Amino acid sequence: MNGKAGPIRNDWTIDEIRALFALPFNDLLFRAQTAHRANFEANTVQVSTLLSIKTGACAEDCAYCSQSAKHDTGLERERLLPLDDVVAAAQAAKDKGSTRFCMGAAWRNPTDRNLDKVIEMIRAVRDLGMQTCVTLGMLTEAQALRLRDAGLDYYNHNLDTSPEFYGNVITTRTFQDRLDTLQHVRDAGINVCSGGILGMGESGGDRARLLQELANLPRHPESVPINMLVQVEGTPLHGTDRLDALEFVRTIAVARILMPQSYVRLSAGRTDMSDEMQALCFLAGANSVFYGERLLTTDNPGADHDRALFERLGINMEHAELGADRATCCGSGG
């Protein structure tokens, strides 16, 4: 790792990004691996665990989501989890090797009373020596500041897809709403976690535009989760044609080239990926995964399977210091 991969850019044109996608596969992976090795340890992966702290009954109409109140998916609605249950889950995640604990609540936006309870969870998880991340929907500027004061390390708020395709997936909030929340998080000095979902019926141009929006933010997200659509029966996107595996790998590689100092995370959809496909994603520059049997409401490979895969590939799990990569004290990378 030498940290020399050229200047960090926030002015990528769509033609430049399309040209990257069009490269021969081996050439693209070579460029991505070169950028990766210039900024990260070559064979190390950061491991996060995600817990749903409030499930179902969300007012949004995201066409991929089992938790929307507008879709009949058979999901049982649950209230906000008790603090003790969250702490127990975080401790179990830490014992299995996770360094970051992510908490997700199915809200359009949290009330201040909701936020009080989440702040208690953030402080309790940090007391275990873990990094913290939450995803709670849209935030106001004042709420972002409260989360910062609670010691939150990361806030997740995905752009999901391109601005042009966005209306085909979500109508209850705008693309600009998402950008506004990311700006509140950034202004508060919290690390940004933002990525998207592939395989929702979008075009290759939409995937390029999604990455352009992320890479041309004033500062790159510290963490960029790339999800493969998990098709849930009862959601409008159930039955969508599956994305070609190599196109998914290409998207990982282009994300690594555009945002060379960001963690690129393999997120939802890994249960439908072969070990060989995941190995290609790591070669393409992915260096973070969600770890544990569940991702909010969908399945994820078991921790034992992941550890076995890491061992086969010679990949080590990262051991991060608490707060070592706070947005207020580091560069544009994760």
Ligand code: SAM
Contents of the next structure:
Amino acid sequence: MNGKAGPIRNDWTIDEIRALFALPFNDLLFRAQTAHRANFEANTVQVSTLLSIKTGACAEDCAYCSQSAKHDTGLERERLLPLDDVVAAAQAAKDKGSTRFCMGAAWRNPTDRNLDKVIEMIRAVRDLGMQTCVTLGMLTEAQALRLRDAGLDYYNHNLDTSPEFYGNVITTRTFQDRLDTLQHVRDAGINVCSGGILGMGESGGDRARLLQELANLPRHPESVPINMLVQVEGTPLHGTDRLDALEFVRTIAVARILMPQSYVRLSAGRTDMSDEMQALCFLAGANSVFYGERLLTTDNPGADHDRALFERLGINMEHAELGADRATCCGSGG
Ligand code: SAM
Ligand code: DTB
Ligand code: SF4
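If the one shown is the form predicted on its own, what is the structure of the form predicted together with S-adenosylmethionine (SAM)?
Starting with the chain above, the whole complex follows.
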């Protein structure tokens, strides 16, 4: 499919991507901003709110994560939240202007009984008039179809990092497992949300390879979260050298150029970013954030702070059009 201002490509070479990273900063941001304006309203940002519906005691060993049972992070383990608590949190998020509610569970994969409960939550949140997203770990084909039938709008499953660096971060599931889950979500007709984490000690080449993997999927994820590592005490990645802020901005810009019709989300890690760095990320083409005081287990800037920042930058929060951007309706490419 042709995007505005050029074709949507799924055949980016690593040399092309590295050449984008190597551009002078101003040239890179100009290209990213041009791609952004050709495909999106320039001053509008989509906002999603997160809720951890099942916290801690996860069987996986993701080296960044506060919720892995393998790391001693002092996190209190919690059972699956009751439906009423989830609906109350979604209503509160809606009242503050959030349009999408993302529910995350610390599972390797959901059991079919878990899925029954999550489906009730999806239905209830949809009934409030919000878009729904869940992130529950690996899915089978049949589970993806059940979520589709429940009316789920987005499934989040990140590639996290390059295939080459992946083994330094996670050993309990493979990169290919992640690709398989994304394929099941795509085949079911659910919008795909997939991105990664920067600042885990990966190289610039790894960041380029992560974006290459995302951009060369048969269809671009509709939503691409770019997280800055939130360093949690007790995790193996605590104490990793911090990534240069301008390198983070460059990665957002390259994501915008490679996937011009996808929402690029400036995701975790914003509490450690200055307002000026976030403004550069928006200039580089980020057009979505997590909104509300908490991510899953760690802090996010308060809604008041974000509203003030948006006001200073003349940014509007996007209004939801429920169902308007279902993956089944929009052709290929974006
Ligand atoms: N357990 C499910 C899974 O991993 O697929 C879903 C929840 S998991 C917390 C969702 C994503 O959050 C991870 O893939 C990772 O990209 C991101 N994430 C988790 N902890 C993070 C941290 N400390 N800093 C930045 N991103 C993080
Ligand atoms: C994503 O890419 N980032 C979100 C969401 N998808 C699920 C999660 C960020 C988690 C940050 C650490 C925490 O709060 O536990
Ligand atoms: Fe478990 Fe997800 Fe955390 Fe990995 S990122 S340890 S799968 S909750």
